[in-house]
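First, one chain by itself in structure tokens, the form predicted on its own.
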Amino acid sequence: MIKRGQIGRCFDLNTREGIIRVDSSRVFYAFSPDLEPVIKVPPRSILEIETNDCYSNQLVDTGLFVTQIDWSRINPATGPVYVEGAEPGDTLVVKILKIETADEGLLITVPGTGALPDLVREARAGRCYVVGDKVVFRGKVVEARKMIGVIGVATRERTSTGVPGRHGGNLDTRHVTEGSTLYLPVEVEGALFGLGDLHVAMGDGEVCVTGCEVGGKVLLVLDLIKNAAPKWPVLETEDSIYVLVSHEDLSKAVTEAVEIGVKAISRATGLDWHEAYMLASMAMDVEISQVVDPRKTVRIRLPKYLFPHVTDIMKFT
């Protein structure tokens, strides 16, 4: 298992840049403007943030009865980190460099949860094992897909880390992974950034309510774009730009996400709305991130060849 680090500085042999290490002893369970920062950092800082698993490491073995754990300690986020100069109306830029996970994790089912809540007859826990780039569960092998489930900034009003929204939060989006960049709207001074809920594998939907839940470490860079904040989180990968929209009603999340995409295509290409709507039907994908959190999360995928710069989409979200 991953061992805890300490807050301090070391040097990365590849970048030769200082790395600020934040261990998993300081966590929070709700994004809020009154959070006490664990550390203050300038923009362009490189951080290594250690996380607990989504159960706050309470399930030490599968023999424990999962319904007896403390559910107020679910989805801990390490932090928060105060970013100097971050103000409401700015964008916090989170460049994910590397995700290191523990070599084993847990999945659970609990009656009344997941995409099929009425069909879950009992609470169970099952262990998953990481072997290279594979994950083994009950003798079956799937591809490892490391990602971050909870990642966000403080909201003006207290918001559970288990809930996704405009601030990020429990987005459970598998493309929030190594090499991607997440753009989050800053709502309070310092941004108060935190993350947790790592998965070594999770399918779109997260249908049973968990992926292969693990602790680990995330190496990332925090930066700012001043005076330009998207309405919803924007995610950039090598060839795509995603807008992540969350709502209690899945169909309403789809509607808002598609409206954003069509508007962005129209502005970027010069096409009128109806022509952009037709182009979107060919080039834009509507995808589901998760359907099991209090708000469901939908993402639209827009190919980068339609947008010279990611900020071209941010201004239309």
Second form
Protein chains: 2
Amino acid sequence: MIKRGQIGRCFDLNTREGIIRVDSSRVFYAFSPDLEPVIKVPPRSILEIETNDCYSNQLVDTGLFVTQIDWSRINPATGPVYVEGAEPGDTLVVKILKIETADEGLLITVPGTGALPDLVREARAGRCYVVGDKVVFRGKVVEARKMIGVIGVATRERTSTGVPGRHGGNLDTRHVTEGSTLYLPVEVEGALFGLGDLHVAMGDGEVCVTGCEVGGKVLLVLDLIKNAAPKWPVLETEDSIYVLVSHEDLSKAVTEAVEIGVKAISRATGLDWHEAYMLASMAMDVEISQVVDPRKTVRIRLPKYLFPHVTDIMKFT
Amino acid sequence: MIKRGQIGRCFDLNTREGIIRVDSSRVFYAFSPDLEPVIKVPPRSILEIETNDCYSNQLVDTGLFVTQIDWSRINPATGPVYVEGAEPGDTLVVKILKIETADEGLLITVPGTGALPDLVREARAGRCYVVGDKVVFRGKVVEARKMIGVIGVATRERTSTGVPGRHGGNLDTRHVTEGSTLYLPVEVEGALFGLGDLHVAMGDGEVCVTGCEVGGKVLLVLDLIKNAAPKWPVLETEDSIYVLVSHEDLSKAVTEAVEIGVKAISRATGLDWHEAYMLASMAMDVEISQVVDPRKTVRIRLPKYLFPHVTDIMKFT
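Having gone through the form predicted on its own, I am curious about the other one (the form predicted together with a further copy of the same chain); can you provide its structure?
Next comes the full complex, and the chain you just saw is listed first.
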């Protein structure tokens, strides 16, 4: 069955006809302008991108202990994908259609990491099993909340895939999931998009520094908005618009996110700044994505009933 | 129609028969052990407590400008209510049945306050109108999210009603609403419970320092759990258990909240600490209640599907 979707191309989800596949044999560990693209695609392309787990499968494939991992191979991103016509100042639009994951994953603890770095005594791995829409861990059952941890475009300077920022990267935001659309500011020609670090389950905070970490495949559409870009990643879900702000200091991330939110509300509604501050105080939520990466990620949530068009907010962020 | 509820008393929501009324003529501005009770009630009492708005109605009743407010009369709590048999080490259980509010409220901005204190140039008031389940502000319509800002028990030392803490107080947590149950550690004989600072709408963060501030009435049940108390307020909603931790420093509030959450998960499940850290990383959310009070309030959310009995978590917090 051939479907003609909103994205304006013919594709078939069953045969994968019309879908560009990118396997996980080519990965990178830092976003940078000198990455060699694995493929060049036009805007509106549908891709199925395969990913390794955040440990580059070292714990699964080679049976290493946590202490034996090669830490230079953490958070591999598959790609990069060069998007034809993408130039600095444009927005790369990433519509996430489907996330498929392996049915087993691994969490780890490492002394000195996570939200409680001083309390972690042991390097440990714990296996998590995916059963339908649940995750089983040590006999406890939690709801699966599939998501993408690392997703971004190349930065003008080299940025480790472990770090979140204006380009995306290690956003570790659980709403980056099926049905969501991420808007990323293009910094270099071709955008040089990549992703990895899938989680079957991760809570806000990602407190132990990992979720249920798995390899998998992501089906997505890459598109462009020319000559307009947000300053920070903007995420659109069914009912919300988020702006994702990362900073070494959590409080500073909060302040910058709120400042962006109030300014965007003011410009999108025509309310003056003080009125927008009041409106934000009633209707905008300040939320935490993660507190364990080199920069912490805070998100502000704006309800779509107030701003139905993401571009109303996006262009003012 | 007389109903016999779970709370084990006869009452009639229509005639208010069996419901103890506390009007807003007696308020206090600091929780302390020497407060004079306005009423003494046995456990399992149903009360309807009337509240003034957070400005002690100064802007509404007297028509003052924001700059003319008597700031010593901010955040009045109605009460206190003495609960017979309540002793230090017990838990006061507050089941919130219904919140009724005035149909107009006020937000204000004040230079030097809120999440962006340096950007506020003007002291301003903005009126918000309640229309059904919506709030109208300057022609914009936002969803009403009725909640109680100040709710707590007396502390051994004097604590302003503007400050949140282990005793509750100015928690400014939007899930403190109809249908929720708050568990507060009793610090002084009789608990000396009070509440105020109702909001018709307030986002996580309460970024401008006020929500849509209104007077109103809260229908609730006060009950006791003897000889067991959480260290911080615990809040139970339909699907979640929250622990509410407040600290001058946002990051320290996050750290303390996560530490409590991991320890509680470990003890409630039998998982060892490292395993509980991993489980928390998948299923526990770190959320922000407010970032504008003298202490910031962070909440951790634990899904009830994992911990159906709030006491499993409460006693370990």
